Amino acid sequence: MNKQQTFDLFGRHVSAGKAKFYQDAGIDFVLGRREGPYMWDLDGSRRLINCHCNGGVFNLGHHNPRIVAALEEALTGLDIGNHHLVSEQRARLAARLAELTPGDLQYAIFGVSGGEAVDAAIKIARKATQRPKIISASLGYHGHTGLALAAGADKFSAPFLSQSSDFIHIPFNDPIALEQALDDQVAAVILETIPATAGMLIPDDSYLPQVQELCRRNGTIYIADEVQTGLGRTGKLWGVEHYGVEPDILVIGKGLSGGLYPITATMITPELEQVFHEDPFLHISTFGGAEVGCPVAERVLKISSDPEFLRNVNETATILHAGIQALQAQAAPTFAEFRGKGLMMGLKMAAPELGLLMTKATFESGLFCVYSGLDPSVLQFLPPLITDKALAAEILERLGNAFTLAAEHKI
């Protein structure tokens, strides 16, 4: 099929709205070949540097050969496995996660999506505390499944009548609001370490330590949603490491898949694992922790936790931060604010409509970026963690071209 035929078929059988959105925006891109930091259009006419990475799914690039090798080897003898049975592969992966995660997170509950992993976290917190209420950020996003949906912003929950008085939304980065919302019925506080869909909000250094202290004082579980910030994206293996906190539950997703096999993990303490002692089959996931995917995740962890790998992330971040801030000075006041921690970055424009404009401008300049769903003025900027100095220079050149195109209205 050619591109137009693909758009037509997609619109008839997958999503009419999505097909129309991209065609109306002039982003007529159909994903074809993909390799490393690059994606090619179906007809090969356009190559993009992936600077969104699906929120971190492609942290290690597309078709990373080390990850591909792990999957190919696993496929020679493994399949999904059976969640009813004890599994060597799940045990090995869980043990490695326990070694690498902060604090006393010794148990892994496996799933296939970030939303499912968040659902598990909320269920565990409620059962452990015997409390119903959940506090989250008013512009947070935790997935599109049941409890995760209710914990997220109203934009996502309201259309599906998923709002609940048990789910309380407060401003992010506001410890006073949190303290006022806490009571003896709050089971958990769940926060993205850096809320991406809200526009890459960077917390004050004191905020998450205050969250942890307030939760402990109130007997409330602190859940850190690291679906996007985990696995090196911020320059440390886990985003919470920047703030010196040890959450009671850590949710890991997206990048754990290596972009090849979906797998997520909800990491919990031995104390919280006791909720399953009476009935270990109380929470199950048929495809969660699929045995064929566990070696993929183990290889991801090996790569992402390597000090040399993390050093490269930080060196690249230094180059990109400096270059983007220089572009900000040139593009002011259109480019209003730069937000960044490692290679998790947001470029805030002066008005919401400029986020879509820059999405289109970067596309025309050879970069793939998207604006934040809850703050369209912010362009999400998430290049692969394998980006080297040469690629960083090319990204900056293309981003500069995008600002020129936007300023001259040539898109």
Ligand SMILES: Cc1ncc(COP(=O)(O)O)c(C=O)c1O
Given for the second form:
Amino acid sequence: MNKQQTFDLFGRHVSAGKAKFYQDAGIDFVLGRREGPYMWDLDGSRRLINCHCNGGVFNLGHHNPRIVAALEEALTGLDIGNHHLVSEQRARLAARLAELTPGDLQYAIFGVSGGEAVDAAIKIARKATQRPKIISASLGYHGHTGLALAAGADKFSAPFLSQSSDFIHIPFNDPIALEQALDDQVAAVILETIPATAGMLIPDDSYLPQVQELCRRNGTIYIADEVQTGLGRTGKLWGVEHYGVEPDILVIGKGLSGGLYPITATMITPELEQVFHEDPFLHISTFGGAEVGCPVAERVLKISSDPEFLRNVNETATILHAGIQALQAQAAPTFAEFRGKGLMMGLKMAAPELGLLMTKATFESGLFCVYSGLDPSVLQFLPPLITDKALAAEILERLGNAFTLAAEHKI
Ligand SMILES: Cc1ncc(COP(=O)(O)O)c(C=O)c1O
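Taking the form predicted on its own as the starting point, write out the structure of the form predicted in complex with the named molecule.
In what comes next, the whole complex appears, and the chain from above leads the way.
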């Protein structure tokens, strides 16, 4: 099938709106070959450096050979497994996650998607506290499933009548708003460590410690959604490590899959695990923690927790931050603000329509970037964590070209 035929078929049977959006935007790209940091168009005519990585799914690049090997090996003997039974693969992976996560997070509830993992976190917090209310950031994003959807921004929940008075939204980075919203009915506060869909909001250093303290004082569970910030994206294995906090629940998704086999984990303390003592089958997931996916996730953890790997993330981040800030000085006032923690970056433009313009300009310049769904003025910038110095230099050069194209209105 050629590109146009794919667009037509996709528009007729998958999503008419998405096909039209990309064609109208001039981003006539259909994903073909992919390898390492690169993605090629179906007809091979265009090569892009993936600077979005699906929010972290491709942290280790496409088809990382070490992850492919883990999956191939797993496929020789394993399959999905049986979620009713005890499993060696799930036990091993959970134990490794327990070793690597902060605080006393000893148990893993496995899922298939980040939304499912967030749903599990909210269910556990509610059952443990016997309280109904959940506090989250008004521009937060936690997934498109039931409870996760209600916890996220109204933009995604209102069209589906998924809002409820039990879900309270407060501004991010505002401890006073949180203090005022907390009462004896609040089961949990759920926050992305760096809200990505909101435009990569970097919290003040004191904010998350205050959140943790306020939660503890109120008997409320603090859930850290590390679906995007986890697994080395910010230069530490977990984003919360930058702030010295130890959440009661930590949600891991996207990158745990190695881009090859979907798997997510909701990490909880032994105290919270007690919610399942009476009935351990109260929360189940047929495909959650599929056995073929467990060795893949273990391999991801091995690579991502290696100090050398994290050192490279930080070195690359230093180069990219400096380079992007230099571009910002040239492109001011259009390029209003640079936000970054490690390789989790956001380029805030001066107006909402400029996010789409920059998405197109970067596309024309050989980079794949996506603007933030809840703040379209922000271009999300998430290059693979395997980016080396040479690739970082190429990314900066292409980004510079994109700003030139945008300034000359050539897109
Ligand atoms: C911070 C965060 N949490 C949760 C999710 C939901 O993950 P999934 O799409 O796998 O359900 C996402 C997805 O983008 C996310 O960015």
